[in-house]
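A single chain comes next, written as structure tokens; it is the form predicted alone.
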Amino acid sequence: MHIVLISTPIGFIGSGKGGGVELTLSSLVNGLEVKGHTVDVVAPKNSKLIEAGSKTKLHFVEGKEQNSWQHQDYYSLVTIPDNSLLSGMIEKAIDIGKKADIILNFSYDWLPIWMTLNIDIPIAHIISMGSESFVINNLISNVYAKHPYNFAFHSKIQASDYPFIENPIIIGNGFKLSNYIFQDCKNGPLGWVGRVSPEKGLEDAAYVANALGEKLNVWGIVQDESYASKIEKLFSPGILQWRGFLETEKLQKELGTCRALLNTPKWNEAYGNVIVEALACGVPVVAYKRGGPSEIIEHGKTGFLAKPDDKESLLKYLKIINKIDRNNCREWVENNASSDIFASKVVDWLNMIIQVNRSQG
């Protein structure tokens, strides 16, 4: 196939602003390349595809970034700024798509989903979040009525946010495993990875580290400075060790030394990329049983699932984390979340859309 990918309009690939979408897109590109498909990626200027080979073309677009729906009110109106980056990316993708088989959209936003009804080129959508917008939710419902195969989700729990979708297509996620080195470090530090913003619940992980009298290594872009400052003031000085946003190669080296990863979201994560990255390094995870992570972690085998928002439960499980065989963690990723497995699921899904589109044409 010849596939055109539309990246997130929140920030350039490699900035960290796009969260897990950046890693998902890069991993998928690698998996598609290995399978011999032709890939064009439309992305904001300054984007970098570390995993891409010479066959993948990266097309840059300049413009004003979109605000993430994750940080807007559920009933907010759709806004398209002047010199819109998203509009420019869609225009570029459609132009390239005239000679391609399908467009694959990674942007959780109104415009690309609406375009599904208005061009002949099929557009598939990997929905990266739960229901975060009333207007987008309604649009997905309307488009789904006419194109029921054009939406895919990372987890069953995420898809349940869209009850009007019958038999949702679940594709999971996947990563290039050679990028992650297994480390058997049962006496290492505690770790936390993610965008530093309120919905990620960093304060709960800090509470656990503080209760143990330990430091907590924090990797990720600080998206909300006031939130980060507030957490620092709640606990003893030096508890939070700010490690910043690191590219995969550096992150996995440091993350792999941890004896456990804490995952403490206050909202339903669609999947949980950082959990899989930790498992790939052999690091067990203690997480709230909420969203995608509850489908990834095998309780008692690759980590523990705590009652949502129950910090004492996190603490209890962390005290017995060394009962987890770190080899189980790596094995789960190899069997369920490699870039090859992920790409195969996506290819099967895209082929189905193409066949349906041709039969209707």
Ligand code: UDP
Second form
Amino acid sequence: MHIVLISTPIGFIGSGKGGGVELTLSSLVNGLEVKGHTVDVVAPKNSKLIEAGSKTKLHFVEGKEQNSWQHQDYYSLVTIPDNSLLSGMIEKAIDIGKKADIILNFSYDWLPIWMTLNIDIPIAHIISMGSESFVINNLISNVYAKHPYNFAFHSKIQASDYPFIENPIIIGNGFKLSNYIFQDCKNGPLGWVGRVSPEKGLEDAAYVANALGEKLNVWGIVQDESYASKIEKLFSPGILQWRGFLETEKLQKELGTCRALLNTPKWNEAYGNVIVEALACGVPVVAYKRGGPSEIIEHGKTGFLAKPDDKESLLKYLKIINKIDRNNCREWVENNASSDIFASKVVDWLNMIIQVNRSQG
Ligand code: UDP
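Same protein, different condition: the form predicted alone was shown, now please give the form predicted in complex with the named molecule.
Every component of the complex follows; first up is the chain already shown.
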């Protein structure tokens, strides 16, 4: 297959602003390449694919970034700025797509989804968030009525945010496992990884570390400075150890030394890449039973699922974290979330769309 991928218009790949989509896209490119597919990636200028080999072409587009939907009001209107990065990326993808089999869109935005109705090249969409916009929700519903196979989701619970989708296509996610080294560190520190932004609930993880009189290592981009400083003031100095945004190679090295990862989403987390990355290093996860994490973590086997927003429940499970055999964590990722498994699911899905498209002429 020849596939054209459209990246997120929120930030360049490697900036951290695009969240999990950055790693998901890179891992998929790797999985597709290994299977012998030809991939073109259309992405913001300065993007760097973590995994691509020499066969994948990266096409840069310049322009003004979109605002992420999770930081806008649900009923906000769609905004497309002058010199729009998103429209530039779509123009480029359609141009390259004329010679390709399919376009695969990673951007959670109005324009690429609407284009599905208006060009002959099939466009598939990996929906990377729960329902975060009224306009986009309704657009997905309209496009889905005509193209029911063109949307895929990372988890069942994420897809349930779109109740009009019957039998949603669930593709999970997957990562290149050789990038993550297993570490057997039962006595290590506590870790938290993610964009520092209200929907990620860092304050609850900090509460737990504080209650145990321990430090909490925090890795990730500070997307909301005022939120970060507000949390910092809530706890004794030094509880939060800001480790910054690291590339995968360094992140996994440090993360692997943790005895547990805390994951405290306040929204319907679509998947939760960081959970799988922790498990791949052998680090068990204590997370709220909400969104994707509730489908990834096997309660009592690879970590624990705490009652959502119940910090005491987090604390209770953290105290028994050493009951988890760290080998179970790595094993789950090997059996469920490698880039090969992920790419196979995506290829099957894209083939189905191509066939349906051809049969409809
Ligand atoms: N991440 C990273 N370096 C860091 C912290 C985070 O590369 O120091 C990446 C991590 O690998 C993951 C992403 O940030 O792919 C966060 O994705 P997740 O799905 O957990 O949440 P999202 O940001 O998409 O809501």
